[in-house]
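Next up is one chain by itself, shown in C-alpha cells, the form predicted alone.
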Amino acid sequence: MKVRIKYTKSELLKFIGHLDVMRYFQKAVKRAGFDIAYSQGFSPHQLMSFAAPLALGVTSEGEYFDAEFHSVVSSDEFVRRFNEQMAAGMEVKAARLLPDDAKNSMSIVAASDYLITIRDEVPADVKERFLTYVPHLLELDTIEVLKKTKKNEKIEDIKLGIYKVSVESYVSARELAGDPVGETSSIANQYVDDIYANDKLYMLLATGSEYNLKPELIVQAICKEIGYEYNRFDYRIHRLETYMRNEKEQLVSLLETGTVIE
C-alpha cells in the first residue's frame, strides 16, 4: 500500500541537506515501528520516494515523499506516530491512501512557491526599490540570469518558468488567531510570525524534472534590474507549497491524489 506524507521544515534544520532529510525518515519509519516495504535483491531497501528536493537553507511548510507499506494505520496514527520520533524542526503534517496505480510524488511535480523575506540587514531604500520592482518583472521580454549547474554555467531566459510574481502583505499568526500580545508565544510560534508578518515577495514556480526555476534565480534578476549585488543571505526563502497538475491541468497539492485512511 503507497502513503503520502507531507511534512514541514523550519529553520533550526535548514541547512540540514537532501540526502540526511532522507535517511533521516528511513530511521524514523524504524522507530515507529511502520510495516514498510523493503526492495528485493542483495541490498534491500525502504521503498520511500521524495518530490522536489530542498534546497540547502530554505525551509517549507510543503514537503512530500511516498513509501510502500505492507500495511498501514490511520492517517492521525501515521501522524502521530511519525512526529514523536521527530527532532524540533520537521513535523509530519498529514498522510493520504494513494491509489495502486499512482505515479511517485517525485515523477508529477509540477510547480511550488514560495515567500521571500527580505532581511533587516538590508538597507531600507534597496528594499523599497526591490519590492516596488517587482510588479514590472514580468513586462520583460526576456529575463536573462547566470544558471550553474554541477558540469557548466549558461545565461538563460528564466521568464516561461515564472507562472507569477507579487507582493504580497501579511499580519503576524499570533494577530490572526486573535493572540496579539503573544501570550501563547514561543519558538515555533516566533518562526511562523516572521515568515508572514510584513510585505514579502511571493512566487509561482516552475518545479520538477521538466523544469525547474529555483526562487534564488528571480531574485538575482530583480537585484540586477535594480542594480544592487545580490547576497544569497539577504534573503530568507520559505516553500508554501508544491503542486502536481489534475486531469484539468489545474496546480493542486500533492495530497490531492490521496484518501484520508480512517
Second form
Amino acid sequence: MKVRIKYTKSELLKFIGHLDVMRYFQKAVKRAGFDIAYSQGFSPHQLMSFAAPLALGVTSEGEYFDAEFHSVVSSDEFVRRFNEQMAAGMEVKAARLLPDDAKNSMSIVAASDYLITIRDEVPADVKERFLTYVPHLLELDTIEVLKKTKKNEKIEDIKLGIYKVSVESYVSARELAGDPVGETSSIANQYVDDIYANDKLYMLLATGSEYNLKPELIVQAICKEIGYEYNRFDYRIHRLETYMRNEKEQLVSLLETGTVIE
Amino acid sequence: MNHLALSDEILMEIEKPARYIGNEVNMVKKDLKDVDIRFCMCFPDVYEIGMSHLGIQILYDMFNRMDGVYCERVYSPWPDLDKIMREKQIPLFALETQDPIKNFDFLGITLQYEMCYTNVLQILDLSGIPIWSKDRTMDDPIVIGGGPCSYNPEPIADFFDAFYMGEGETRYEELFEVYRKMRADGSSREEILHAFSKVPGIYVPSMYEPSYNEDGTLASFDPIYEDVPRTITKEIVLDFDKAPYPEKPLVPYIKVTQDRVTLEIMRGCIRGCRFCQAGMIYRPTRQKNVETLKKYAYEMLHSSGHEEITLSSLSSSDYECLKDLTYFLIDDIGNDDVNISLPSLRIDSFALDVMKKVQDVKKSSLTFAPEAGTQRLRDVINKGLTEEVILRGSMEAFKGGWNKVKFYFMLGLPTETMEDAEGIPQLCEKVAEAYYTIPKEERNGKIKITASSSYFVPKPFTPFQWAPMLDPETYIERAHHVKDTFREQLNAKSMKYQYHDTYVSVLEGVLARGDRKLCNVLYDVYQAGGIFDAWTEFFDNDRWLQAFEKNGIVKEFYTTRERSVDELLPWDFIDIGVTKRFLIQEWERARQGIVTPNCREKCSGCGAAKFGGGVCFEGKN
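Could the form predicted together with the partner chain be given as well, to go with the form predicted alone?
Below, the chain from earlier opens the complete complex, with every other chain and molecule after it.
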C-alpha cells in the first residue's frame, strides 16, 4: 500500500541536503516502527520516492515522499508517530493512501510556489523598487537569464516557466497555495518574522522533470531590471507547496490524489 | 527559533554545513538553568570521523545522565571553515547550544592517534583558549585529555591541564565534585589542578618536573609537591557488564564512517601480540554478558533507526558467547531491514557459516592479519597465526565459493630480515597455489589477493617500547624489495601489494615515544599552518622537519635509537597494571623467538590481575 507523506523543513534543518533527508526519513520510519516494504536483492532498501529535491538553504512547508507499506495505520496515527520521531525543524503534516495505480510523486511534480523574503541587508529604497517592479515582470516579452549547469552556461528565456508572480504577505501567500493559515495558528512563525507584512515576493514556477525553474533565477531577473546587484544571501527562500496537474490540467497539491486513512 | 553560530552565508559557502549545526536525533538538550557544569567533549578530527567514535558516545551518554552536568560536542572545523573562522574571528562553538567553547567549565579531548595533535592546538586556538596550559586563567575551561595516546602524554603535556588515565567511566563524578566545591570557595586554577592531581587516575602535567641527562634521555621525573602522587594508576571499569552504555545513540544526518549501531562486546585482549599497545593498556580482558548485549541490540536499533549493526572489540573471536550472539543477531534481528556487519573473525567453519549468511560470497573477502611473513618473525611478535592455519582456513573458504583474500602485514618489525620480508609474497603465493588445487568447476574463477604492509611504529607499554624503529631508507628499500618479489611469483597477476606512506609513520614514531621537549615542535608546526596532519592532502613533512631543526630536535633520538631497559622512559610514571618486569621479560622472549601463551591458555603473571577482575579471575570465583 502506497502512502504519500507531506512534511516541512525549517530554518534549523535547511542545511541538510536532499540525500541526507532521505536517509533521515528511512531511519525515522524504523524508529516509528512502521511496516515499510523493502526492495528485493542482496542489499534491500526501503521503497520510498521523494518528490522535488529542495535546494540547500531553502525552507519548505510543502515537501513530499511516497512510501510502500505492507500494512498501514490511520492518517492521524502516521502523523503522530512520525512526529514523535522528528528532530526539531521537521514536522510531518499529512498522510494519504494512494490508489494502486498512482504514479510516484517524483514523476508527477509540475510546479511549486515560493515566498521570498527580502532581508534587511537590502536598502529600503531598493526593496521598494524591487516590490514595485514585481507586477511588471510578466509584461516583458522575454525574461532572459544566465542559466548555469555543471558543464556550461547559457542565456535562456524563462518566461514560460513562470506561472505567477505577485507581492504578498505570508498569510495571503498561504491562501494562494491553497493552505490558508488557520485562525488558531500562532502569530510567531518559524519561516517569516511578520506573517501579515505585505512585502514578500510570491511566485509559482514550473518544477519537475519536464521543466524546472529555480526561484533565484526570477529574483536575479528582477534585480537586473531594476539595476541592483544580485546577492543570493539577501533573500530568504521558502517553498509553500508542491503541485501536480489533475485530469483538467489544473495545478493541484500533491495531496489531492489519495484518501485520508480513517 | 534556535540560533546557529554560523550565518547562512558561511554555511552555504562551506562543504557539508550539516557538520556544524547539531540538532541530530537523540541529541541531549538541557535547560542551562539546571546545569552547573558544562563539559564539551572533543574529537579532534572532522565530524564524520569523530561521530563514528564509540568512546565519545559512551561518555556523552554517561555525563548527560549526571544531574547538573551538560555534555556537548565539538569536532575539528574542516580547513574551509577554519579559514573563515580566523578571518571573521568567530569563536569555536559546541554543537548542542552553539555556544562558544570558551564559556565551558571543561574541554575534554580524546586522543586516538598521534597525527591529530596539531588539530588539538587548532581547537584551543579557535576557541580563544591559550594554547599553553600555563597561560590559562579561571576564565578558560579546564582542558583534559584522554584516550590511548594519553598513555604517553608527554609530547602534548604542556597544552593540557590534566589527563585522565584509563577508562572514563569511573572518576569523573569525583572530579566534578572537587571542581564544584573549589570553584564555590574561590580557589585558584592552580589550587584546583593541584587537587585534581590527587584524584586517582588524574595526571596533571604542571605538577611534575622532568630533568634530562646530557644525552637527552630523561634523568628524573618528579612531582613538585610532596602530596602529588609519583605514580598514576590507570582507571578501569571492573563491573563492565553494568557500565553505562548509550542506548540512545546520536544519529547524524550526514553519512559518517560508522553509520550503524555498535555493540561493544569485550574490552581488552587475551592475545598479547608484542607490537600491540591496545592489547596491553586495556588489560585485563572483560566481557559483556550476552543477554545484556541482546537487549542493547534491540533497544539501540529501535532508538536510532539504523539499518546495520556491528560488534566492537579487539578480537571478537575470543568473545566466549560469540556464537550465541551472532546467531541471535542473524536469526532474531537480521532480516530485510537490518544488516549484520561482522568484524573480521578467525576463519573457521563457524566464521564461514555466518559470513555466508550475512554477506554476498561473490563480493566479500577473507581477511588475515599474519602481520609478518615468516613463522620465525610471527613468533617474535607473538602472533599465534600459523601458515597451516591460514592455508586450512583459506581452503575451506575457497571450497565455499570465496575467491578474494586480504592480508595485513607490517614491515620493520624487530629482528626482521630480508628473508622475513620476502616471506610476505611467498605466503601469498602459497595461498594462491592452494586455490588452484581445487578443480576448476568447484572454484569461483580467478583468485584475487590483496596484501598491504604498514611501517611498524614501536609504542609505549608494549614489549617493543625499547626497540629501534626501522630507518625510513631501509623501510623503503625493503618495501620495494617486497614489491619486486611479488612480481616474481607464479601467480603475480592475481596479487596486489601496497605499502604505507613512510614519513607520516616516522612522525608517529617520534610522537609515540616522545617527551616534553616535543611540545615546542608541535607548537611551531601548528603556527606554520599544520592542521589535519592525519590527512594526506594536508600533511606537509617539511613543516615538521623545519620545526625539528628550529628546536634542535633530532628525530632519530626518538625513532631509530635502541633504548636500554634501564632507561627512564617518559611514560614510566604511569602504571597500567602490566608491569615493566613483564614487558622486559616479553622483550627478552621476543628476541629469542619464544611464544607466550594467551591469557586463557595460561596466565603469564603480567600484573593486570591486581585490578581484581576480568579474565584473570575467570572460573576462579
